[in-house]
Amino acid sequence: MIGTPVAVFEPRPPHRTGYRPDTAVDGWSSAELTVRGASVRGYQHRHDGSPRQDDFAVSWHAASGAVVAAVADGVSSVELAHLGATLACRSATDQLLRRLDEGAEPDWPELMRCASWALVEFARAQPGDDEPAARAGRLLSTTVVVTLVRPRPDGSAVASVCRVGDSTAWVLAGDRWAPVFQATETDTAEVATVALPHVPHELRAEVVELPVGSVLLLGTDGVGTALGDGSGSVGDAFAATLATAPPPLEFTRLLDFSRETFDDDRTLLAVWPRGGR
């Protein structure tokens, strides 16, 4: 609990067909990097029986030691938002792994176009008279933020982060929250209205340093809205727990905090440099 909690109730089962767990958790370490990830259904969706519309995917590229990861937030107004989020994450990370296998640098616009195409191809098999691209927008729209984290010999790491929509990323060092994406008010309004399968014409990755003792965090707006600029009680709680990598279930418990009015789905993916351990 942080502040005033929401009312206690038993979550309803998701009413959409197909299996969709309330909570997804992952956590592991390579020699250079430690990963934690969790996606939890928000209290509103637990109450009304909607499926969790967020998702994440994370993989290790053995040849380079890099971590590739994606976090997505399906647009709440579309029917298959939960599937759109899953398709975007899996497609983006698979494409990034293929580029690394080829010894090539990421082509971020092409990566996002591949994620978009995955939605269009899935939509093609769904009923409807509209064109597949329009159907994908109507059924599967989702934000996505993708990262490639490369370890360095000194134990630090460097991350490239690219996004479509308002899912975002931060670097946390001690109690200092540094947003990866610095945006003007105009940029913020534009980002909030964009979602796959639409891919913006202007698309680039931000590159950030991850010194030993810091952590890269990718999150959906269910995290970002509650966090704000990191100076409040949510930021304090996260900073205290994420100074080092907690066990996966403790990481998930932190994300699944109960606080009045903050009831959206929440997904958070964290990558810590291990400092040569």
Contents of the next structure:
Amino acid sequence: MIGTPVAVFEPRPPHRTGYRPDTAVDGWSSAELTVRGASVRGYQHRHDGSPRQDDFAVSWHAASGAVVAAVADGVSSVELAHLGATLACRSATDQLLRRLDEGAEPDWPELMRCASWALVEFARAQPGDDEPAARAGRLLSTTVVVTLVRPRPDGSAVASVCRVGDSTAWVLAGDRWAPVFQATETDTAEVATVALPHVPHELRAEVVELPVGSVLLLGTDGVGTALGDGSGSVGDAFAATLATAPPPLEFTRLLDFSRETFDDDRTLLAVWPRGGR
Amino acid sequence: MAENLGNVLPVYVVADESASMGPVVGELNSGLAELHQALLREPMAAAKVRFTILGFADDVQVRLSLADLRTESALPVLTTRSTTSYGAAFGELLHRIPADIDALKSQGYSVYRPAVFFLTDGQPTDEPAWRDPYERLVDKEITHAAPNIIACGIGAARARTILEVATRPEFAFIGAPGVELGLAIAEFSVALTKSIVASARAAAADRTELVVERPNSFVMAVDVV
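Moving on from the form predicted alone, kindly provide the form predicted in complex with its partner chain as a structure.
Below is the whole assembly, all chains and molecules, this chain first.
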């Protein structure tokens, strides 16, 4: 609970969907990096019986020690938004892992095109008279933010982060929130409307340092709108709990805070450099 | 930065209280009560709506101001009085909406473009004086938070006037010929409820597009012009 909570009620089952858990949780550490991820259904979707339309995926690349992760927010107005989010996360991380296997640097525009194509392929098997790409946009539109986190010998790490749409990322160090993507006027106007299977013409990754004691956070707008610039009570609560990696279920409980008017799905993926040991 | 409290949608029900509304005002009141109950069943949506009810005739009476309907035990009751001054209604909104938005922002809310539901059974008695405050209200250069206006004409209301009040043709509704006026109001109340809930839901999804449910026995005003 942060401030005024939302009404207390028992969540309704999601309708018209294959199995879709209300909450997804993951957490582990490699030698160099610690990962926590959680995706929780928003209070509105719990109340009206919609599935969780956010998702995440995270994998470890053993040969390089890198962590690859993606967070996605299916566009709520499309019918299979939840599947779009899952497809985008899985295909983006798989593509990135394959690239690392080849010893190559990520090709971000290509990676986003691949994630889009996964939606189109899935859409092809769905009923409809329109072109599969149009069908993908009609049924499966989703944002996605993808990262490649590489450990450094000194225990720190460096992250590349690329996105389509308004899902976003921060580096949190102490109580200082640094957004990875600088929102400019044009940026704000554009990201609100962009979602896979549409990919912006210009696409590049931001590169951010992760010193020991910092954490990279990827989040959907359900997190971002509640966090704002990080100066309010949500930012304080997150900063207090995420200074070091909490147990996965504590991480999830933090994410599932109750706060009036903030009822969107929320997904948060965190990567801490372990600082060498 | 002030504490970030999230997004709210100010909704204004602007109801005609002129004397000619006498036969239907009871049904309008029960429609508002139904609306209240419907919103209480949608607590997530209700948390994001701030509700104002204005009754207009030759002047404007504030029946409710920026209320959170979850904390109201009952909605106020509309009455009937005198003439039908659209100018009084739009003039009131012209100064009230910017002040309300400033108040909400100072509390830490982000505010979506307001929605005005304009209910009337008659022609304005202040033609053409009402057009000046109306034009200033809907001009985004003058009123930054110019509202979306959904106009509902019942009884003697003329389609052309309702179309002139609605800010988009699809926001104009008028009772179908031969439909009971009471039934028309009841259906409008249901549509009002659904569209408020849908508006709040759309706001939650970061879409500020206003969604308006079309009642079965209502036809778009544009169809009967």
